[in-house]
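Just the one chain here, the form predicted alone, laid out as structure tokens.
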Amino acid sequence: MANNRKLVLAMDQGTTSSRSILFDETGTAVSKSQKEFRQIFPKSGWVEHDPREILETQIGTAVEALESAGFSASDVSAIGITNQRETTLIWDRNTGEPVSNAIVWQDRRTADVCARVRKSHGETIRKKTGLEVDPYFSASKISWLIENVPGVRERAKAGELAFGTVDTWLIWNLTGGEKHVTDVSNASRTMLFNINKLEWDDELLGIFGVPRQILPSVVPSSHLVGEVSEPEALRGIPVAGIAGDQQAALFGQRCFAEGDAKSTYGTGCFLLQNTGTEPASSKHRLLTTVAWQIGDRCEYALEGSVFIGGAVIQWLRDSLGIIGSAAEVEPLARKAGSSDGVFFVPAFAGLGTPYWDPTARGLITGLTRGTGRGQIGYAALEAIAFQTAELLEAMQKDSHREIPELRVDGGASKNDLLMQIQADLLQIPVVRSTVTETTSLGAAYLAGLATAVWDSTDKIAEGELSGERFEPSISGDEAAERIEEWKRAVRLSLGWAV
């Protein structure tokens, strides 16, 4: 029998594990699979992921959410890329052979040249890509690899390597090596892209000793890229939409009027205002970055960023063992009631917004002989609301406009008591999407949209996805001395680090 039904299938490759959802017209998942992946800790600091794994788990999330459905490929009208951003590879254009594991995010290794570049470039790159010098962003990562693997820097200059985040991998492989693009979002966070101009820079790619040659072209981020070659089970679909996680999810929030914003809580949290047609500048160490690029409307967001978000409750599960899963910490927390004064700075990769510093440590202070795991649990959860609470605090000053309510999505979103604590320290409501996985329909919408299977946003508007509300349940005051004694934490943190 006919589908008369139109699918899109986004592939949503996150930090910590490659999902894939099929979505039907009216936004509605018909199907997922998600497979996690390795994290590898080389030394202190160090963060990799093997370029293979994310390839085979996320081609493998894809054909598995088609199958298990009972659709084919010719039933899918187009595929929507979203990933982890600022993640760095590096090819072999002939072989498709990565030179060196990916460098992710996280990774502190290039530390010390990001404080040296700060120093002698820093208000030069901040104009020109709108991001603070810090080892996040990919040019410095890019500037290792170049520097530190055997014949990394002329295999670059002749030209033989390609360069990519997650996003220019994925499509490469599945194009067969035909494309090698990213869009203007995933540009936008590897500091060397100009987000006045959209395009690259040469002055950047100067600082940073990066050739011009291994850098993918950059195109909108609903776009009609090219089809699938590989697999045969996904071959001939159209990938038609690319944007960073972040801003896919911001997108798929229907975050699509200035002002406008949302959290989303991952592995990091991510705190992200559409700001319009014009790039709009921070005063309190926001990022400004490109949102997305419809045809020729490219429109920007302001962005704080907290690396360790739900990552937390992944350290007390794999590193501390406190907990066999994530979803014990709810539970676990609500018996002890409060963190009974513990406090938890999670700087395991440092310190984002508002700090941007790299060399902050984590800590837990406040012990007793009376802290338990549940008081640990509870601390941990309150270091993901305070830290959103710290961007949206900045992110109001920048916009000169209240935040009347925070949307909010992602994995640990479906935690109820860090709903909860989050909306008491922010005093305003905060509003669940009835879809948590708003990066993937943020990315099936962009798809969509290059594809005619919905004509505008006004159509993808049109459907409901507010959910449950969380509304403050303690006064201004008493979270306002909450804020002031979590930053006497964070401030040790970052003592430390000296």
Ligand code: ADP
The other form holds:
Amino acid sequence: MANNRKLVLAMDQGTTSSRSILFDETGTAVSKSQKEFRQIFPKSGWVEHDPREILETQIGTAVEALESAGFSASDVSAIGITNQRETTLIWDRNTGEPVSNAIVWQDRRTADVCARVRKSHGETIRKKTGLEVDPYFSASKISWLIENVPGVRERAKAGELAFGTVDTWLIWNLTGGEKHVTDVSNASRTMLFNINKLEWDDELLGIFGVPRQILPSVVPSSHLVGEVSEPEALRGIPVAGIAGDQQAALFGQRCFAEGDAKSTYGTGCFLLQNTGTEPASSKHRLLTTVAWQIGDRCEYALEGSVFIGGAVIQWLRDSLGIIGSAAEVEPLARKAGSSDGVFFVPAFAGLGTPYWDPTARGLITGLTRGTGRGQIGYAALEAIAFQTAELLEAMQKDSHREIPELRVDGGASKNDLLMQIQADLLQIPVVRSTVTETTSLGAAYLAGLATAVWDSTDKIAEGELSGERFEPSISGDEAAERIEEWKRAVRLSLGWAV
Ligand code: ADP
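Coords for the form predicted in complex with this ligand, given the form predicted alone:
Full assembly next; the chain just shown is listed first.
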């Protein structure tokens, strides 16, 4: 179909699914495709993905998004890539063959290594990277692959292997092995990148035993990287935007001004606040991270990270089987009307902000004979909201600034009951974006800014994004009391350390 519209294709490689969305120059989604892929749990606390499945589902959805709407590669101005962050891959530079499955951000296999590194280098690492030493980030996962997969150490030293986060893996394959790059936002999640100097750091590489020759080069988030060579259906489209999923969502929510904040409810929950061109350090165990770089201008964010958000609903579906689909949790919980004293701490992958304890484990407390599926479902939704409330508390203490309202997005933000519980606990309005796919939109904006689809962020900021508002409906005292009860349950979960 011939047309003169300026289209941008966003590839959003998430933790549970690969998505591709084609946006027009008004930021409206023209077509969409999504495919789930396998979550592999080889041992307790281990989470892996098959790199080939990541690639095939991602490319499959991109081609489908184009073809289902009758477009071809020549109709698309640019591709923007956004991805699950920290997930770690190593592959052979000649054959493209991965040395193992990808180790997913949720994987806890390196908890022991991290405990040791934290003791001796925790402060240095925090200063240089803005991060807490935790298995969450890529560095200890790379170390693990080097130490445990036969031949990797030697081949890495010999320059035969390439490391990448998921953005790097996708771009390497899309460009036929020509571009081995990542952007500053993804690099800032590896724990090997100095966020003050914006470069890989030899001291950090030494601490984790990572040879420099496996690392990708680091580029701005909005930047002409190269053209797609494979597959043919996408050939010639420039890759022009890269950002980790949470940073892309911050951009997609148009949090361009210092102080702007958003919360995303996906597999995990992530609250990010734009802090401008200087990295702000946290006193309440938030992370300091690169938001994006456009041209020479790098902006930073404070971040609170919750590992298990919407994933707790998947667990109700897949492990307990008490719901048939994620959406069913809402009517189920509404019918119950409350959690009736039940607290559910889903510390399946340890706890992130503000506890940073990879050994914490999940628990459900307050069970009675009256407890049923509904109360458990309700408590699971509350768990998502309680965890986010703790993030906001830390952020407000750090920035000494009231956040007047919270902009939200992500798969689980579709749940009205969850959003109402969230507004009640936070005591501020929760405003859901009209575009639920803000992560993809952010990646599209970054790519479109590098290819003249949009000429400035001011242009992007035109037009309304705010959708439904949820206002607090309980008293501040009641909210504070609920949060205190939640924290008691969390303390039990921390005491459950393995
Ligand atoms: P990701 O990008 O991390 O893969 P998404 O933004 O696609 O995540 O959100 C998917 C998550 O949202 C899943 O964990 C799912 O359980 C949860 N989810 C989806 N719909 C609902 C709903 N109606 N209520 C609660 N959680 C939901």
